[in-house]
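This document starts with one chain, in the form predicted alone, laid out as structure tokens.
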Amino acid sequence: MQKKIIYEIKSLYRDHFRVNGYEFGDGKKSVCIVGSTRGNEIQQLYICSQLVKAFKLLEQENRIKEGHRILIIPAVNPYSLNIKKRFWPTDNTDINRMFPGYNLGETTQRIAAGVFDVIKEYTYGMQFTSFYTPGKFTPHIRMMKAGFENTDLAKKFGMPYVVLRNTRPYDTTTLNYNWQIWETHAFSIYTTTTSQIDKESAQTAIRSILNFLSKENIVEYHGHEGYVSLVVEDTDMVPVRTKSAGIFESLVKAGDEIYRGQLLGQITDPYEGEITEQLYSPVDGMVFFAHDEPLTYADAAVYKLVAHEKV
């Protein structure tokens, strides 16, 4: 294992900033896994850092195969991390909507090109990221529809679900998007949590890497390989949204088999503790997404299900 400074800018009243990276074999640029690009990002960052450790001893016993080389970055973002916030602390910029980056422009453009100067020529690309709205998920692969995705590769992972999504306008400054553009199979890999460390779905990733690279014959790994993926397009899920503000109360959990009329959430009026709506289910099928925050807007997609039959 090589220990590396990917992109460093240099600081007068504070430690340096430092985008730090683990390589692991030799060869071509075969693998990149990249964790945490915003401040909140623990389960991403704890999951590379399990990740490290998972490949130091896949070094050492020899089973990261000829030819291949493997970076694994777990934190774009350090600074926001050590206090807690969840895009750049000067000027609330989010780094994940910098890229390819720009090396004369503000600093978290000068760090997008920094980093994507390293890891843009990768084989496969794998982000560890998180969604735009508060909640947990059931893991699985995503994958934008930039014209180069490949779903029978996201399904060598072994995740419960591999998501297509129409890209948007504000995509193409994403990691994700412009790996693609760069020629590198990019894939943006969900688990259950954003902000709390959840070892269980970090073990599902984990083993889904470690699946992949196998099929791929770029490691030696034999272990559960993970389930039979179901692929489904994002506008096909189902969303359950709420009609009026207040106390949110879920009384289902992602992954939870749901029918059609069961009571899902509901909602309270936080001044005079009246439930003031409960959220059924409109079709029998599996909660992808739901909402884990204890308050929630008006016309707010709390849950996501996908269903048994298309609706």
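So that the term is clear: the rigid core is the largest set of C-alpha atoms that superpose within 1.5 Å between two forms. Computed from a predicted structure; not experimentally measured. Numbering follows the first chain given and starts at 1. First, how it differs from the form predicted together with its partner chain.
Taking 2 Å as the criterion, G273 counts as shifted between the two forms: its C-alpha moves by at least this amount when the rigid core is aligned.
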Contents of the next structure:
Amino acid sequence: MQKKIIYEIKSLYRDHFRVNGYEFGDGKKSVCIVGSTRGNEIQQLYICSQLVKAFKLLEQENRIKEGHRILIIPAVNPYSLNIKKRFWPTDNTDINRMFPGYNLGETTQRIAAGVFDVIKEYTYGMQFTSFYTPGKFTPHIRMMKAGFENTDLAKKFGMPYVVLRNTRPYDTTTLNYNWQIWETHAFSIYTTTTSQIDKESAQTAIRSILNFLSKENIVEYHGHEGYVSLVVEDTDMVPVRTKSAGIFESLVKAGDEIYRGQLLGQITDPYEGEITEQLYSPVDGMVFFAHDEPLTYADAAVYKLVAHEKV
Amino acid sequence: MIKTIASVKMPVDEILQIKKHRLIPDGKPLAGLKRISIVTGIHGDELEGQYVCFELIRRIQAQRESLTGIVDIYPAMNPLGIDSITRGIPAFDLDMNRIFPGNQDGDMMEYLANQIIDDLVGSDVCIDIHASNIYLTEIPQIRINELHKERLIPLAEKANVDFIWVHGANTVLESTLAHSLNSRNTPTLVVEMGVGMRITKSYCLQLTEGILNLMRELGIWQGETIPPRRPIVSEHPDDVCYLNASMAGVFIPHVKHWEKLKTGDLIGRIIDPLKGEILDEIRAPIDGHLFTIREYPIVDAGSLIGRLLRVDHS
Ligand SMILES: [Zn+2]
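Form predicted together with its partner chain, following the form predicted alone:
Next comes the full complex, this chain leading.
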């Protein structure tokens, strides 16, 4: 293992800003794993730290196949992690909206450029990332339909789901999209949580990466085989939206099997405690995403469901 | 007449409302009248447009008989942001100008964005007033995506701004209000002027005159207007030179905004107050007008210090 500084800049009063990478094996640029890019992505950081630990062991036991170089970057934005701010401290920009970056541009463009310069041209790119709405997910691999996506490859992770979604204008500046443009097979990996550590789904993610790398003949690993992934289009998910706002209580959680007509959650009046709305499942299926904050707005998609048969 | 164009229930005894003020000629049917829409406050920390809205309404109401069209004024597209000194949408950390055109059946934000587009579409011209951000001060300027320049430059030239910046198409900007409206055949001008969290009265009055002039050209206003300034129009990327900080420190400007600089002129210094040292001097790399200048003193390596508009010697 080799620990190295991927990118560094000086600050006026803070310690230097450093992006660290951990490199295992040697040979061609084979696998790059990126963790937290935002200050609230703690689970993403945790998973990478566990992966670094796992790869140390794999390396010691000579279980990394010859000719493969693996790079893990647990955090692209330690400055924001340290002050509990999601985006860049001084200008609130999002590093994951700055790729491929520009080394003569603004600060986060420079960071993105400095990091991308190192992490491009890997055969496989995996990123642990998060969504802007608060809630919990069923672990899944998310792929953008940028024209290069390979769902068969994604299934090799053995995650419960592979989700395909259409690209939106602002996606063109994400790491995932730019990896794909540079011909890296890019996968965004979502586990259950973001700002809290969830060990169970972290283990699922770690196993899935090791499974994938074992199937691609990059590491030797004989673990739990994982799931037979179901490929779903984002647009096929069934949203359950609130009509009223108030205190939200969920009776189900991400990953739960649910049936048509099942009570999923309810909203109560924040002053008088009366139930103002009950949310029922319109399908037989599974809870893919569940809002997990105690308050909700109206018109919020508090659940996303995967239906077992098409509705 | 004040109307709520979109509303969403919030968790605890509050309704989020986006409102507009419609001014119409007295006692005339509305059919066939031209309509101008003035939008601001998409970024909650940009306040320059607040005074423009106020002043425009004041001018129109003082001279109602001169109004011959419809004026719709939307001073607060992101009311929660304005109230909480938040650029984006509070609670989501989401830039409201990246969610258009939205979706009628989508989440709260997508729904709001969709309602806003629905209300604005069909305006003969829309003006979306921004105020840079808290870091940079801008001279009054209109920014135009090159995709829409044929239609928008002639309108922008009537708006009494100093500078028209035609920039390249950029996929990220496809989710802005202006792009969504321009691609729905509703000509929309994006004004950037002043600085975040402040009101620069002189710029606001300058733009108000420009809006009245544009209204007069469109047949919405019959009152007196002043002839607009002749803006510099820049269409080539090479016309604009970006100045970025070479290192972190405190920026101390040495020149004034919109000053005409010669190559080598000192723009400002980056200093280190701990060591008492000058870390860097920023000098003009070309002859040009300084149309953007750093307002917020703390800089990181890469922070934008200013932008120069090349002066053509040919
Ligand atoms: Zn703005």
